[in-house]
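The form predicted alone is given below as one chain in structure tokens.
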Amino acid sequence: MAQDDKRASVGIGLIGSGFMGRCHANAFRSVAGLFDVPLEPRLNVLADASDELAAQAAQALGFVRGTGSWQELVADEAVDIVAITAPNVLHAPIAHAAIAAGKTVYCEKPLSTTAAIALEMTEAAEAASVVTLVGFNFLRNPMIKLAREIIASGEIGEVTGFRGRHAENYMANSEVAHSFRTDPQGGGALADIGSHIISMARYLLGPIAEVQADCRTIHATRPVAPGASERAPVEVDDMTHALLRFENGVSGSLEANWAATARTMDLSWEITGTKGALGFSQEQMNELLLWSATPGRSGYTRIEAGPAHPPYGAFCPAPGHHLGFNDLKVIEVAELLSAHAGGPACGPDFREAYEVQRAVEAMQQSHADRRWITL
């Protein structure tokens, strides 16, 4: 690791400068300047799918030089942090070789696009002893982490049940056109978003042990590529609901659907208990619904975000001015410099995962098989 004046550094290596490129970049230019990290990241090398628009990338976002070869990254001393925001089909071809260099592997979510492949990256890292996180950013809300605490504490009673969603919009025209997304490999809505709401359940919860799905393809066909006349078969969700049995006696429902018409955003849960309830959506992320029981003051009390919630304080000392996305993801890469540093390790790491994929995979084969499954 390069040495400067103030404090040790490490160098990022980012694959992929799309949006989620862009959101890493941003987290990984922001996050020394929030937080009391160990390391500062120095924002060494961009690969993206060609020399040419890596370099334009490497320009607009910050980075030394770029690439068109992935390979060429992994392998670059100055790289000690692998980030990849890549196709899905690249995560596990990419993490292998960061693992087999030593390096930290921080990898968007789904981790792969089986979960066979998944139990393999996660085998792989965990026989090297390499840092893994994936990223899975919404569970970095500090009012998540109070639902979980609050959950814990017994104040809500035994819970009872679990109801989750994951809707948006993006995919609701019939005219949006085929892309990795909807590829085989890309899982459809239950992966791509439908993994999102599955982590929250199980960091509330804890793992699930059952499920029954139902999936369904809205759009029966799309264009094969943007402003195409030929069209093509449409063969992954656009909309799931599941039934839930958790391990610890819990029963519920999510659904996940990227073709929700007026939802741009709904990422959203309600768990009920013995003596009380909570609520959350991600529209409303800076504030978590808790609902009392007492005599004469039933009903939701809306605790809003403020220093008191931490780390919201490292952004901001006032409560009430509001936590974004892109904050989140600043927050998941300062619990990575410091695991990478030797820290307290930090999740979802490539087994937690992993085990959201397992989930996945049920649902889709218990849609397939019209039958319960034991994970």
Given for the second form:
4 protein chains.
Amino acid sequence: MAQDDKRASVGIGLIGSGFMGRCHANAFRSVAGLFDVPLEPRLNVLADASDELAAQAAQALGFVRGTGSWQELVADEAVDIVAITAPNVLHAPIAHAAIAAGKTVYCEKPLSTTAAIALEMTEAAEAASVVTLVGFNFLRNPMIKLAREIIASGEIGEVTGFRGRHAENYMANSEVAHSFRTDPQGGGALADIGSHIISMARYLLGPIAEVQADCRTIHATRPVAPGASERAPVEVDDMTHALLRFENGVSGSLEANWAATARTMDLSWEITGTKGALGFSQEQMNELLLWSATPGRSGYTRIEAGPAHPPYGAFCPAPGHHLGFNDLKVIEVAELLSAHAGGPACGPDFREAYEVQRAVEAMQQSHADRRWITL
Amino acid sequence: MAQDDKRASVGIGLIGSGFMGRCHANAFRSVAGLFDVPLEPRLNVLADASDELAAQAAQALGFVRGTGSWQELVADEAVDIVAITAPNVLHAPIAHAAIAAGKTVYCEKPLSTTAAIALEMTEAAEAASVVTLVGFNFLRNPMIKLAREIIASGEIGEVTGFRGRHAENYMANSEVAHSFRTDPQGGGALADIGSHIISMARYLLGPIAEVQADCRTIHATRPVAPGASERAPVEVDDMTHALLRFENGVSGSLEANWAATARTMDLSWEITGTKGALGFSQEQMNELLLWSATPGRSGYTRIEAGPAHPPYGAFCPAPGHHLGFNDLKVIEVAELLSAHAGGPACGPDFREAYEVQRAVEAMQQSHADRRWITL
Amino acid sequence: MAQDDKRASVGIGLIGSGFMGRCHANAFRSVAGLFDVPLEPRLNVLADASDELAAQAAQALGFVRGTGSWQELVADEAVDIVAITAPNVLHAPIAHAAIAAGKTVYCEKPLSTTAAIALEMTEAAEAASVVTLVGFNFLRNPMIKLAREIIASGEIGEVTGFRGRHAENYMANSEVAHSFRTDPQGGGALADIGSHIISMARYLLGPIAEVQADCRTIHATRPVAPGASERAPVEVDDMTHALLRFENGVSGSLEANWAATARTMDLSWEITGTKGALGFSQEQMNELLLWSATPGRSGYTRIEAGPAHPPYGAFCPAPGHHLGFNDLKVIEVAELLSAHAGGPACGPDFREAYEVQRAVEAMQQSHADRRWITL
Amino acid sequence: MAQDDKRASVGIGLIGSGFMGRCHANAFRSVAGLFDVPLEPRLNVLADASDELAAQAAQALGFVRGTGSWQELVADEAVDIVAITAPNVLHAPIAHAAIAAGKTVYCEKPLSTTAAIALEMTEAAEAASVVTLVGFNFLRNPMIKLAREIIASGEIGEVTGFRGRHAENYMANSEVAHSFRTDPQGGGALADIGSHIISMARYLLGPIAEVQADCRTIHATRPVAPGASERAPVEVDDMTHALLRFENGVSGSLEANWAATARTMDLSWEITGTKGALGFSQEQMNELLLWSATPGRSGYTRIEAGPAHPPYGAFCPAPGHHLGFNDLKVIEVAELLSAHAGGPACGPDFREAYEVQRAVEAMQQSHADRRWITL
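Having displayed the form predicted alone, please output the structure of the form predicted together with another copy of the chain.
Then the entire complex follows, led off by the chain already shown.
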């Protein structure tokens, strides 16, 4: 017998087919075979810059059809969830249209190019009571969930210090050209990847109260386009170091750096508490370090991900079989489908993404003003 | 426009829906969105122990229909590739039937319960010229492919030594009950996971010429079934240490251990050459250690997986975004589809799997006889 | 024949016999058997808080005699080098006396309780042209010397970023009592161990131009004495995070933390350059991480200390045999003896120690004023 | 007042001034300043190959006098402890002379060139009731003592498996010339460094009952002397892999390899028990890995050496300040002085060293015979 009539389905409309678009598509394809989701995703429409590109991408990624018009996609009755992986500048108009159409909106980070626009999007979504989710996928890691539980339980005592970083090297070379990444509107290392460590810090420790950052542009100019000999000034940061104080009194620092020559994924932190501590690096994403005091036996314990750490078990019943980056997106989509079907809000929603963006802008402002900024 | 007419499809029949069955299903679902495969898999039939179980599994894993009869699945014209994740004892009859039907056979390891039966399967497949592939998925890791290339290129000089291990802890507890794993016919740590490090050693260094092993049963008895108070003797090894000599003159050792209390996935090795060395552990599956001599700068370099190491780029265009265990299966399936469509043989085929099994049995024999065995 | 007449000797006077006093004594005892030093140290006088304590310590540490008067020690003609491991508040009077007596002064860090006093000491020493050395022993590590050479050579390109830390847990417990460490005059985590990472940053990257720090007292009160039930407020920092800009344009951050529950010796840093990067942690003090770009082979190389990294070879002719903390002090003393005998200045001298202290105070001021401070 | 009359002294006679001779001298110089030893060592006589060499070495290492005659040294009444770091072939005659003179004998490993000679030395020492100690200094590591205590206490349950290795690269190059190391009498990787992992295995797990080894000569010839163009065959192993069974039923494997290109000090092991496990590598000699089961928190805990692990505290009162290789020798000498003064035997004595040598020879024999050997 066919399975089709067994599980209700939900129509997916995906806008964009780059790195993140492919990642979304894969997650929607995979999720129902791994998670007991309430709804089976149907990959109905893919929108891209033109009909032709969209058709090619639809075929490659397994969507029923493609379209060069995201407006058409949003309006399509076969689309229940609008997944936005388009350029950042398009996030707001697409999201507003999708919200107006009452659809669930699943948007890649950053939510928008400015916090002000992000706030408008947030308020629109809240007014319309639509489900929103922003793709801070690193939060989906079972080890990050475990870290949050450990902190919340008091197992490491009262938290006293935070030291975080997101460092990669994709812009380390001065010959990497200008792109949306270096657009003063929403660009720079702090906005692009600093937002990940900010979102993770907030997830683990709560709101940030005050910041003081130091932003630096390492490469003064870059080619105006890939391979171009003409160069234009860079107006965004390549590297930012920041001091931060959380509302709960914890203080610490973070670094955002896309010119960290030796690093490909140093999204890492150490959180110190009065009784213990936690350490994590995305470079060993299947591990969490936990320190607890035992006379003569103290030290960091390297906890390996396993079925004891949900939802790892959805992927594999045995420990030691690593999750990968794409699996984090599958978890994200599983939680999205649950929320879409009326389950608990899964976050980070638009408001949370707005708060992250607000922290980014506060850091930028603190740099410009050379002073502490209270959020 | 719909994509369906664009890419030819291939019908999949999957037998079994346990850990590995789910893993196969996920790979078949995902592969076409990640790899530019020549054929789009259609998840047509899933067979399990009963019609009911099969129907449930078919729905959960996204297959069109289920059946309690693997014979029916094999005979179904909608099935082009027969994927076998059934109990080991069924591998041979299913494979023979699929071979007789001229179908591509994709079988989980071990190929069979004895090398003799595996040889029969191999000869049947070769006589029928069907494509075969056995699921030694750890070989699909881009870092393992890189290691093989480095060795083949002479970059580390002439290889002199090998030290390997596959250690996990899933049978460490004496209360884990008897199962197919402890069946003297094909069971034991050496057969179950030692086969992985043997296959990897062969993949990297070629055939093994001589072995001398020491097998040990750590827990003399186990419950006859989960939760049972009745116990029965264990007749297979929990841990085996072996000396080995390769045909190319390299000598070394390996360990297979499913009672390695502290280990969940220590599939690891060091390969020493006259000019350099390589190190790997599945616990850090996205890394390869490469040692090369530079005065005052010598040391192991920790190479992180990235797009420079195919087919990593199929999953992600940026380095540092880890692959996970399930991704290895997707790579395996991509290579299977290519071979099925007439592309190059991807291996390990039935003959290679037979050779692995022969090495396992030679080790067991060497233990029983307390002497070196020449393969 | 006796050796005594072969090598000229130098008389040592050591003030203090605590942790660092013992460490000095050991270094002076050992150095001539390991290094080809120009002068053989004679452990002539040890001064401590009383004649009795001094006599006991002299015997335990191998000094000819003890005295309760550091003034007497300084005045003793048998003392050529005055080694100061007394409480910080005594550094200045002892140093001034020793300088006045024209003796070489070897002082533990911090040089004094305030930068102003440290500057007076510095000017006195420079006016008298005596040799001075301050015990920032972590700089003596062969791997730190190697790092400095690599940076100076341009091997990692132009340096762009610094991220440093010195974190330990010796004050993590709120029941650790007040002591000189918590004296507002010269105390606190930043002064006590932050000075180490500041000195190392200066050693590797040069002067610091601007700072902005955030200091935090984690435990508001501590017992007034060990075991006391009475408590008094803590007026120094337990943890400081700071932004810093170097004169050469490099920017970065550092943390000083003596309440870092999980850390016993996280004196660590990463230095990023446009072509490569370096990483170090005192937790693996016999290693230096060096990143350099090679297509498909990029990664951190873990360089192990060996005879290729002077003066490792003074301790052992073979690589892989670790140096320990006390060995760093032996290197320091070997360089001190060379400088005392007219060899090249070895640093850090009083002026350099003053500069470190000035940076500490600038950070404290920046915290108090909540603004950037230019040094 | 002078200290000389306070502590009784013991006269040291050191034979040899190479790597190990210097290491001994340093330990004898340092020990009384670090440990509360009952006797203060007096570095009285150093013997070397000639009077001239001995005089030079005596001066360099701080001995009162030198002599070209070890016989004279042994006979000297000022010598209470005879420390032997001479070529292996001289160990026996020197030891017999020292035993005959009733002196404590402190001998570098290997005890002799053959087990038979080592047994004679052992029996002579036991008959004369002299204190003996053989320099397996890696056993002195506080973390190794901790491991032994953990095992003995049952903390990791019943031990089931052992996997050990000592791998270095000092003979990896085929141009390293013949020396005592390649002398068939007592030479080879197994004898030279395999003895370390054997002694450590015995220290932790007790006697070895049965062995089966595979020895390999990687470089068939080597220069007859450094720089010589003439080459001679190599008759000893460069690399040995061995299976072993302990008397207590534990089974496992070890590797000895002096041609391990990438390794400078991989003296490492994992010991698995039914409840936990331990891991160690001399490459991180200040750490011990301990695995213990805690639901959702299981993993290896990296215990850092500190004052909780005697005798670490003799070197430093704070954790995290690493011990180095030379410190292990200081601990060894402290224990020797205690035993010499009538304290508890410290081991490994001559008999233990003989047992190690017997295990080495059994492994060599098992290789030659291609069979298991029962010790």
